[in-house]
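Only one chain is shown below, in structure tokens, and it's the form predicted alone.
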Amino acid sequence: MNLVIIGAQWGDEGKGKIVDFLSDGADVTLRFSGGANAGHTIVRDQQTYKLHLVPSGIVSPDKTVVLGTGMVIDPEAFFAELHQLTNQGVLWEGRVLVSDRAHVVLPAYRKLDVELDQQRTEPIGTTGRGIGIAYSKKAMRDGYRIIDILEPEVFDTIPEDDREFLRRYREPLADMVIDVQRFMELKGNKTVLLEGAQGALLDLDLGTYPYVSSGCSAAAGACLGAGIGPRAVDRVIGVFKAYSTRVGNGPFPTEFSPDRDGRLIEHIRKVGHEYGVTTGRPRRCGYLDLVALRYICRSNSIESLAMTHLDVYDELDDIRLCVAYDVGQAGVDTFPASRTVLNRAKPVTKRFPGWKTSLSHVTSYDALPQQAREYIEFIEQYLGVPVDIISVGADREQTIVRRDPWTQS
């Protein structure tokens, strides 16, 4: 079975925890896109793991993880992350594999990434990890793949400064490299969890262009990153927060406004720990945007949802979510391509009473307060997609499963 899991908002939805939780049912976790600009946090046995390149399934013992074809890999960041995992007691040797077709991020890309963003009339707010440069060079046919730095004939054509940087990584990488398509072909009955990066609203084609990532963070990217066809995908799961966040610039119709929402953003940011894993920047926060979420569900064939951070709302008297946009002359309930329209859109909200109690120890859906269940069930009705997993805390045990995603339907 091949199960795809993507972020259904602007990233930072809590995919790391959900992937870690679901990895118990997987033999292999394959990350199909992105680079070190991603940040996935996992809490297990009171220890916190912060991952950027290594797939989240690595924390599960005896599981194999693969860095797929659609990724762009900074070797320095990659091996630093593996070193940190070693320090935290994770035995990763022999369990981490790398696609020979994945592209390489070179040191000069990071500096160029920042410089280009500073030169833009409207900066995107890049993480400065060189990701966009690597993808642009890939598209221009000027990049280097993992296989290219391992083959002497190609390696000798790389500029000397870059060769000097890459030399120290050639031998350790050689022990990890695989042909992903062949690997997937020979996997037999193994279960594979295909893990995306960022969120689908940051996808290069589906997202709020140009304020997007340079890779494919939509479900379609799983096929390219894993070397499989679209008919080989059995199910797509979307992860979303009970509210919305965004890092960097770009349209955000439901963003909290001090004039309208008072100090709500401070509360959400503090309780939800809304600071970027990669950059440390405070995240922009807003109401759950059902207009955008429905667009992502439909454009990615999402048939199952995982909600995170529901517990962040525990202390609030009332909760609101966005059901449409007020764009000045009329209301719209579809997600527009126009950034002009999105920039002037105001959220049309629906109010729900808060539950005013801690959800952190709730272990079943029926044990949730009625107010929380009403909030979830409205979301399901609006989207036409079930919320099968609900996270009520950072630890993997704080997870309510209504339907096992690994169960074929």
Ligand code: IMO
The other form holds:
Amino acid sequence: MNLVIIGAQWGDEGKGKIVDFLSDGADVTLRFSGGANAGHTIVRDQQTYKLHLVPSGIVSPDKTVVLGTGMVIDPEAFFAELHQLTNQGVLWEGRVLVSDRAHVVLPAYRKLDVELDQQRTEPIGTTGRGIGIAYSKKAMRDGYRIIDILEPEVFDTIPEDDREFLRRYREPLADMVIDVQRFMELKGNKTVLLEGAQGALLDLDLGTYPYVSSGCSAAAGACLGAGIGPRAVDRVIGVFKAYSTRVGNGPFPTEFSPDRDGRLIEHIRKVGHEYGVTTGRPRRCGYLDLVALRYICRSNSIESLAMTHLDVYDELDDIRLCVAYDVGQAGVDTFPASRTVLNRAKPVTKRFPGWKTSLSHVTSYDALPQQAREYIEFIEQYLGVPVDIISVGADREQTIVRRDPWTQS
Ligand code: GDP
Ligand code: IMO
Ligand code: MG
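Having seen the form predicted alone, could you give me the form predicted in complex with the named molecule?
Full assembly next; the chain just shown is listed first.
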């Protein structure tokens, strides 16, 4: 069985937590996009793990993880992360595999990434991890794949500076490299969790271009990343926050405005710890945007949703979410491609009473306050997609399952 998990907003939805939670039911977790721009957090057994390249299934003992084909891998960052996992007591040897078709990020790409973004009239606010450069090189057919480092005939054609850097990682990588398509074919009846990075609104095609990342963070990327066809995907789960956040620049129609929502920004940033895992930058915050979320559900065949951060709203008197955009002459409830329209759009909001009580120890849906259930049920109705998992805190124990994505029961 192949279950795809994607971020349904602009990243940082809590994918790491949900993937870790579901990895108990998976034999393999395969990351299919992005690189060290991602920062996936797992909190379990009083330990916090911050992963950038290694799939979030790694913390579950005995499970295999794969860095898939759609990824761009910085070997230096990768081995530093494995070292960090060793320091945290995670035994990863023999459990980490890497696609021979994944691309490589070189140190020079990081510098170039930062320089290019600074030169833009309107910078994107990249993470500076060389991601855009690696994907550009790939598209230009000038990139290096993992297989190219291992094959002497190809390796010898690489300029000496790059070879000097790459040589250090040839041997340790050689033990991990697999043909992902063959691996998926031979896995038999195993259960595979296909872990996305970033969010679908940061996807190069579906997202708020050009304020996006450069990989395929949509569900479609899972197929390329795992060497499978679309019909081999059994289900797509979208992870979203009870509100919205975004790091970096670009349109954000429901962003809180400092004049109107100043205290709300401070509250959410503080209670939700809304600072980037990779760069430490404060995240921009806003209302839950159902217009954008419905667009992402439809364009990714999302049949099941996991909502995170509901607890962050615990203390509020009332809660709002966006049901349409006011774009001047008329309201719209479809997500526009135009950044001019998105920048002009004002959220049309619906108000819900707050529940004013802590959700952090709630373990079943029925035990949630009625106000919280009303908020969730409105979202389900609007989107036409069930919210099967609800997260009420960062710890893996703080998770309410209404329907198990593996068994649908
Ligand atoms: P990812 O990139 O989608 O994996 O998300 P990040 O790890 O970048 O950011 C999510 C942050 O929220 C992390 O610090 C998580 O530990 C934390 N988190 C995840 N789920 C919840 C939740 O339900 N409530 C709260 N308060 N924090 C959460
Ligand atoms: P996870 O997997 C949030 C954003 C950057 C920037 C834009 C382009 O943790 O959800 P890049 O370095 O990729 O060229 O930056 O995309 N971005 C993310 N925002 N979460 C992420 O990953 C992100 N990865 C990239 O902030 O705006
Ligand atoms: Mg993150």
